[in-house]
Structures are given as structure tokens and as C-alpha cells.
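What follows is a single chain, given as C-alpha cells, in the form predicted on its own.
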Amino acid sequence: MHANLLRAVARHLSPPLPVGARFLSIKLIRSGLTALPDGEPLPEDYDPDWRPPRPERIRRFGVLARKVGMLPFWNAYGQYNCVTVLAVDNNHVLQVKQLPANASPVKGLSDMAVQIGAGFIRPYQAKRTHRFHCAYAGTDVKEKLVEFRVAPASAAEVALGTPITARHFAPGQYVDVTGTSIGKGFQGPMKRHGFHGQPASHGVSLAHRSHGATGQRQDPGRVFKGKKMAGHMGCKRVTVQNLLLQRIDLRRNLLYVSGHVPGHAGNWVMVRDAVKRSGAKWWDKLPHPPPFPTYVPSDDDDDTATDDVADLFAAPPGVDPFRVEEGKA
């Protein structure tokens, strides 16, 4: 098997090396091998370090929006889902900004940043640095500000005060949703980490909800610590990755999304295109891909919902759920 790779070695220059094999190749190199089994010697311009071209990593700017509540939604094979209403609330780009040499390298990321500002309130209520760097992108006063680091740096052209709105993303496309989960106070173990409690009877006695012992011996003498025990629950932030986005309400700026959404109906979330899921091989599947760097409609475009296109849906499955085969039945 060996010297059938190697000869693949040999060969590289066309086809490709596949990538098991590649490595594995990399790996016999590097042990001192430096010529095929038969004699034959390895070529030249072969280059054990290499590595093929990674694909551009595309991470767009999000939004800010309101969770209205949930809903039910049938698709047009009438296959029911539960989704939850987000309300993209008058979301304005704030400023474009390069971030310093010393800020937090994250992988894929370039160092230019968007900060959005979204909702509304009246100028007294707040401060006058906060009022001074609205009025600067020409927007009235912000409730809520975000940062959001995109890649590649284009991404980040967008000019001061562009209005953001439901059209920044497609129907069809996977995005992720940041907020902050329900508080529920102090609570036990049972609710906190499902745990099954104790025995109802033999020798438990006031102690049937409780964890029981969380020690050890003399050694190590202490309680490890994140042992799950009672405790604060809920009120943190949390992130739920992957949620289809069902449909675009055009005329009222609202997202569909499928699944539910931390946090209670009013708070603010933070939407944006799904890490494990978006970039060209995700977005090419997609009838209409979503715009880059975001949706800004142009003079001969009318931006206004008709009721011919009020609302964007998803496309449905390309295979009816409900659908029975033909000697099946």
C-alpha cells in the first residue's frame, strides 16, 4: 500500500494527491524515505509542507432584533414547524472601524469591525458622548449598540447610516441567534442538571430533591470545582447555532426562524449568518444567495413591500415528507 502511494507521489503534478493519502506521504518523507520502493527516485519540486488553498472564509455583519414570540408555520408541503418572530427594529450601521494591533486575533477574522445600533429612545435619556456618536453616522439616538468582526475586510465597506433590514439575510439560509437566556433564580439539581434525586423511601428522609454527597476522601479533601450542584440558573448568554430562517416579512421587517430563541419576548438578539453553515457551498443551494456586504436598494429598485411581495419564503424540501412510494403502501 505503501509504494502505491509513493508512486501517487511521484505523480502529484496531475491528478492531486488525494488528501489521506497526501499526508500520509508527508508522513513516510519526513521518516527518511527519499526514494520509491523500486528505486525510483522522489521528484524534485515535490514540496512535503504544502497544503492546498483553504476557501475564503466569508463572515458577514449581523443585526440586531426583538423576539416577538413563536408561531406555527406550515410549509407548502404542509409539514408543520414551531418558529420563533424576530423583529429587526431599526437597525442604522454607526461606524467602520479597524481594530488596534493588540485586539483579540480570532482565525478567519480580518481586523475591520461594523457596529450596528438598532431601536430608539429620546435624546435626554442618554449621555451626550452616546448622542454625539449617533448623530455623527446621521441616526437618531440608539438603544442598543453591537459590534459585529467580518471577513474578508470588504465586508466591512458599507457607509455610515445605511439602514439594515430584513432583506440582509435570504429565506433558506442557516443563521445564529445570541441572547440571554430566561433567569430562573436559585434552583436544585434536579431542575438545574436533570438529575433523578433520591430514593423515595428506604432511609431518605427530607432529602429526596437534593444531591447528596459531593466530597471526597482525604485525598484530594476538597469539591473539584464546576461540580454540578444548586445554584444560579439561567440569565447567561447562549447561543443556539443552526436555525432555518422559514421567511421574510418585507412590509413589517420580520424574521421567521425555525426552533426557539433565548430569552424572553421583548429582549434584544443578536441574528447573524450561521458559522458551521453559510459561505459559497451553503449559500449556492439557495435560489437568491444573501447580498454582500448587505441589502441597499438602488434607484430603480422599490424597496417598498407590494401586496404582491409582501413576505420570502424558504424553498420547500425538494422531496415531499408526506409522499408514499408506489408499492409501499
Given for the second form:
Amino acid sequence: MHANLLRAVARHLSPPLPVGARFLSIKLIRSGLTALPDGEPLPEDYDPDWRPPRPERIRRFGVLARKVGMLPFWNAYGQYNCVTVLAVDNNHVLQVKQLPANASPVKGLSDMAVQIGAGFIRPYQAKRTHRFHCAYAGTDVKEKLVEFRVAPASAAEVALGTPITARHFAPGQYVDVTGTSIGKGFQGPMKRHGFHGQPASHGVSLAHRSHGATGQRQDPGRVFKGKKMAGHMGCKRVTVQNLLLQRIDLRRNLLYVSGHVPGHAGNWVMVRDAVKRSGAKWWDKLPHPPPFPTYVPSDDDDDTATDDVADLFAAPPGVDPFRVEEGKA
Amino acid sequence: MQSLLRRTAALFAKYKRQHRASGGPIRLELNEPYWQPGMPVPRFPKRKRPVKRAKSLLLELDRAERERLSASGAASHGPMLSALRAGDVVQLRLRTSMQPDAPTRELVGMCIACRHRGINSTFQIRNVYDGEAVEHGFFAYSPMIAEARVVDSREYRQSKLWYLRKRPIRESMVRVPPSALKSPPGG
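Switching from the form predicted on its own: structure of the form predicted in complex with its partner chain?
Then the entire complex follows, led off by the chain already shown.
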């Protein structure tokens, strides 16, 4: 299962250098070489303009989950942590699309995108367009749609209507979770921007929590746009990055991520591979890297949900911090 | 009179909005293409609001996690420690690390605050060592608690005994006689 991902990563790493290749610094090459530094003649396939191709970033699509709540979690070393439980709620692939040529050229993302639908609503609660859109993929009517732009293009090679489960991720990997933060209403600058206010006494009149001055004097003579002031706070899209996935419940399709996730319980969140922790360097450390492009159940899986194995746990990190080494008090 | 009629009409409209069946017969064509003529009328089970569904799932997960931890031996004294009350004198044997041959240490104290929250249950024990009162807090389902035993139970009218911090030290002293400590739990 993980061979797919490693093959994908290897495909995009630089090709092996020719036999007998020697490392030459870019500075040396640019300065113009007529012979190798140790006096030998240049090899025949020497090309002063060759650079190793940048390994292409791998971005799989994510899932839509519902925030369930938080639970304590003790790892194998006895360390305590809080985990947020996310329920991967009836996800299916609704559409695989190629974005038009004038789509914004984001570095590291191809022009293929996967649309995931999640949740369940009754057919008559949806508009006719949406009903037929879901029926075209062969799934029930979805409550929430989200599009994930993937890279490389082979990450979108997934059939319409494929169910996406919690097995899409691997325990021990890092994820980014995006949700709508809790709305706080109209809030003052002390809460909204962390301003310090004014002293509680010593003559301060009616301005203990206000923002104070808003600019200079006749020059510039105006308040700059974007000046931090009181206003509506919360209820906007927030992404929390680099949450460790501690545990996957195979039966109930739950993800246990260590840390906090924006929003209330019952909130929709988007869970994706961490953009700052993805790549061969991080996935090689996992015993079972995540499947690419997604998890496809097969008969030769050794850790499907059986009576014995219903959860997959992440390996505890590093060494036991509480251990006492031999010879040291 | 006019305002009364208007209010009645508004109430009636609100009732019609909230109760779909009062609007007329079911228009099955609104379910296309998930309904074809000849299929039975679709009836979907009623569901609670997402927040309620999430919280009830969390209760079930809490219970399942408690069962898993107490059955697997990682927190075998969890159910007993999560049902403590203020005034219970407990004797604890704590691990210093999860390695099987790690040394353990003993603690005896009186429970002054017990928080009953399922798997998040905690308790705080208080005792006096060399004239100094020391309070310790623990998670009931922590794997660092190897053994636990309720040795004695004192009667208090409060559920949280924070006032003992202002009272003389002798009221917080827990001196368990050696006969009650006849064998440390777990051998």
C-alpha cells in the first residue's frame, strides 16, 4: 500500500546521476571549466547548464470531517496530550476536474483538482442541480462540497464516487486542519488584536480598554487602511498547521489529532496533509506512509478492521523521556 | 384588533414553515433522481442537530476509552479513582516511567477535590510532610498510577476542601497506621 507513495516520490526526485559523476559546485561550473579541478579532462556528457530538477511537491487531496470533541491521550511513554476527535463523515469523490488554463498558477500545484462531498441531506432538501451533480457520481446527496487542488496530476487519479475513509491518512503523519473559528461578535481591540489598553487609574478617563491613538499628526493626516480597531471577531476560516495524527479508529472512521482545532463541536473541518511536513523526508520516517492517491481496500491488507485491530496508533516519538539510563542516577 | 389578526397570521405562517407536512401532499418529484415512479415513498430517519450528534458520540467514545484503558491494565484503577469523594484517604503507588522495571514511589493523602468527568476525571490529594502541606493532582485514568487503594474515609460536608489551606496543619495530616498499610498494594 505504501509502495505507491514511495514510487510516486521517487518518480519526482532527481534521476540518478551518470556513473562516474563527480560533484562540482555551481560556483565552479559558472566560472567556466575546461578541465576538472584535479586536472582530468571533462567527461563527454558534461553540460554546464544542467541542474538537478527540483523534486515536485506531493499534495494529495484531503477529507471533510466533523469536529466531535476532545479527549485525553496518553502515549506509550505515559506522556499526556489532548486529542481532538474528527469524524470523517461519509466522504465521496464527486468530481475530478482539470482547472482551466487561466487558473491561478500556484507554485507546487498542478491544474488537477478533486472535489469531495461529505455529509448527508435528504434529496428534497437540495436544489435540483446539486441532486443531479451528486447522482452523476453515484452517491447520496451531499451536504458540503470542497475542492482540493492536487500535485502531481496523478494524485487526482481516483474514480468518481470513491469513498474516502479515515484510512486516507496514516497515524504518525502531520495534518493541517481548517475550520471556521468560533464567532466572538463585535469585540474591542484588546481582545481582537491583543492591545494593552490604558492604566486602570492615575487619571485615565473612560479609555481603559480603548485603542488609544490611531495615527500621527498633519502628516499623513489620515488613518491608514487596515488600522487595527474594534470590530467583528471570529467566525472566519482558520487553519491550524502541523497537528500530529495520533490514532485512527477504523470502524467509526475517526481521526484523533493532537491539539486544538478551530470551531465548535459538530463543525465542518477540512483535513489535509501538512504542507510543511510533507515530502519524502517525513514520509520515510513513517512505518506505513499514507496511500497515494487514496486508500483502496484490498484483500491483502494486514491491518483492516478485524476483531483484534480496530485502531491504528502512531508510534511514540523519539525515546522515552522518563527513562533512567544505566549508570546514571 | 388588526394587530391581533396580524399576529395570528404570523404564528400560522411560522407553524407552516416549521411543519412541512402541513404544506400539502409530498411532492415526490423533489427527490429526483433519487426517486423513480413506482418506488415507495422515501422516509428518512430523524436526526439530531450536528452538535448533539457530536456530543453523544463523544460520550460513547469516552465510555469506550475508559473500558479500553481499564481492561488493558494501563489504568486498571481508573473506575475506582474516578468515583472518589472528598475526604477519602488514598494510598497510591506511582510509576516513574512506563518501562516495566522502573522504580515506583508511594504516596498517601486525603482527597480534597474530585472532578468527575468520565475519562477526564481528576483528583487532588493533600498531606503533610515535615510540617509542610503538599497537594498533588492526578488524572484518574493516568497510566502512571500503578496501584491505588482507598484506606480510610473522613466525613466532610463540602465537596471541595480548599478551606483546609487556611486551617491549622493538623487538620490536613493523614497518618495511616501501619496496620492499615499492612501490605503495599500490588506486592
